[in-house]
Amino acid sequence: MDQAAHPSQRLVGCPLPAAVEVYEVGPRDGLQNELRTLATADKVRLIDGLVDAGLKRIEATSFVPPKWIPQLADAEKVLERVKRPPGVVFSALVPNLKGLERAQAAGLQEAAVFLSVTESHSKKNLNKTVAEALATVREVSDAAVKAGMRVRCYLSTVWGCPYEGAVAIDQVVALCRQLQGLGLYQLSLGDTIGVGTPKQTEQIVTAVAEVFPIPMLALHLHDTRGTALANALVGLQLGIATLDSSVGGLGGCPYAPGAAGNLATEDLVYLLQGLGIATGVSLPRLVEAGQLAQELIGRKLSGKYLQAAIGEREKAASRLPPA
């Protein structure tokens, strides 16, 4: 991608990407998080609609055993069904070579592995020490590398534990350097529990780029405490041109109940189509799914930006005189 910035594209003095990629992860990270399990035909409807409003770049689902994650136990039958058009990249999940095998039975090209910063965490999430972890996902990594597929690592509690606290940079770029030689094209950076401030978004991204470069970074923010969006500002002008985010903020923060949990992608693309950053997506049909999957779910979701527009066009329709 194009990391040079148009003049007009710096705040701050500082130069913007030229444009983005979103990576949408509320099929996957969003619904798994929910209380309620969608019908196969639901989560179709609602990744069309993610399709048709641009995004080129989604998590569908997730080939963890059904015990772990029940709510995407249908991850073949939904990417059976769901639009494929050109250009469209869809990613899943993809916990051991079980899963790899899933993955590439259903036709994936992209598989992403996943660990933690934190013993912890890996242990409540996982079940595995941070060595086992990092086991696995190398067996995982090298054999997708050798299926031709592209392999995207999700680092979670970068920014903090829900068990440990704070975590240390150090920690952080330590993990990462065994993450080297993997075959990565992308590592994206979890702030779990939604507690990174900007300032600590700027010192773990320039630490990191020591070890992954700019270029194969992305970030997955979680809006707990509502500083997401200053936080993928702040990676946008250290150069961060791949941002993580989820239809209508779909999906809870399972360790800070009643809490918003992911970056809502209609707020992301506002701001950068507000920054004049490209980024493909239509913020109307993107409102359209947003609506869709707060009907499926059956709540009211935390995305402001789709919040605002509902509002608006509740307000224009009750104008209209009566048929």
Ligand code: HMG
The other form holds:
Amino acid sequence: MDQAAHPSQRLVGCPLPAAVEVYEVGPRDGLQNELRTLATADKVRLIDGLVDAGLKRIEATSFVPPKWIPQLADAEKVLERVKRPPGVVFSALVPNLKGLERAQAAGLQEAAVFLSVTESHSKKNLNKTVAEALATVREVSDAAVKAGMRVRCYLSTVWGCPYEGAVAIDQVVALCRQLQGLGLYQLSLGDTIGVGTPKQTEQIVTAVAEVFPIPMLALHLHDTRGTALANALVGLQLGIATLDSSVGGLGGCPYAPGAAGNLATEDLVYLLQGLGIATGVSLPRLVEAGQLAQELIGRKLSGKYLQAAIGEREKAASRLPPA
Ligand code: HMG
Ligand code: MG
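Please give the corresponding structure for the form predicted together with the ligand, as opposed to the form predicted alone shown earlier.
First the chain shown before, then all remaining chains and molecules of the complex.
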């Protein structure tokens, strides 16, 4: 019997969400970390391809100073040119009020604010202490909510810090408490350097859920050590219904040495499909977008499903009689 017909099935005794929102971060988290800066027209082709694949939530770029992330200096131009069909929500990273003004001028209805749990990463990534970053997050969220925008907040270095190592869950929970009452609609917990393991994921999500209810949580998992998909599955088993991922497994943080790509969107969608969880995403179209990303970036991307699909397509093409 077709698994996909049974969305309410259980895996090791746990109910799974019937549908999951896949939050695509490739055009932002992916491209911010590439040595090669793509031309605006190529970014637009990639984002349009992701829209065509059925993704409904796309973090398209960053409104950070170009000095910090030169790869995304054309944020306005990208958002001006991409297809923006109804039903697709575009977002962008917003570090301060200036970034919010730029996001509003670009017609965005959602802003993604961000801060780190650890002082060292906060300093490197934002040039601010955690307390200063929190004050900015407050200021930006307040202004965005007043302007009628939705605000998602990233919390980085939840599973571990590239500079400080292990991070205490109590420290994460204490910071989450300070994020209460800001009008956030979603908190995305970041395994910035991909050190997380399933047991740890269960402990973190369970602890944070005491502060932010599960429907408000998302997981943002980097796949440096190959554990992102396993951690995502733990999240699903705990009821998490928004997962961040990146086309082809692009991604990283220039201010987090050792961070590899995000969980690949194709790998995630394949897992969700196999579990009978609805995503609205077409895997074949996603593979086309992944193939385009790979061509544009000019190297083999890390996504496993993508590589398998490309291999199969090449094998099938080699069996065709010559034209
Ligand atoms: P700053 O350089 O410390 O200080 O930046 P500033 O606020 O005084 O600004 C310096 C200059 O930038 C000034 O211009 C400002 O006007 C300008 P100048 O007077 O020198 O000509 N400026 C801006 N320009 C355009 N857009 C703006 C803007 N703001 C100021 N928004 C700041 C402080 C917080 C802005 C900076 O540190 C910053 O943006 N950092 C972000 C770096 C970043 O993007 N990191 C990667 C993303 S985070 C990540 O990847 C993790 C995540 O994926 C989750 C996870 O994996 O865990 C989200
Ligand atoms: Mg990230």
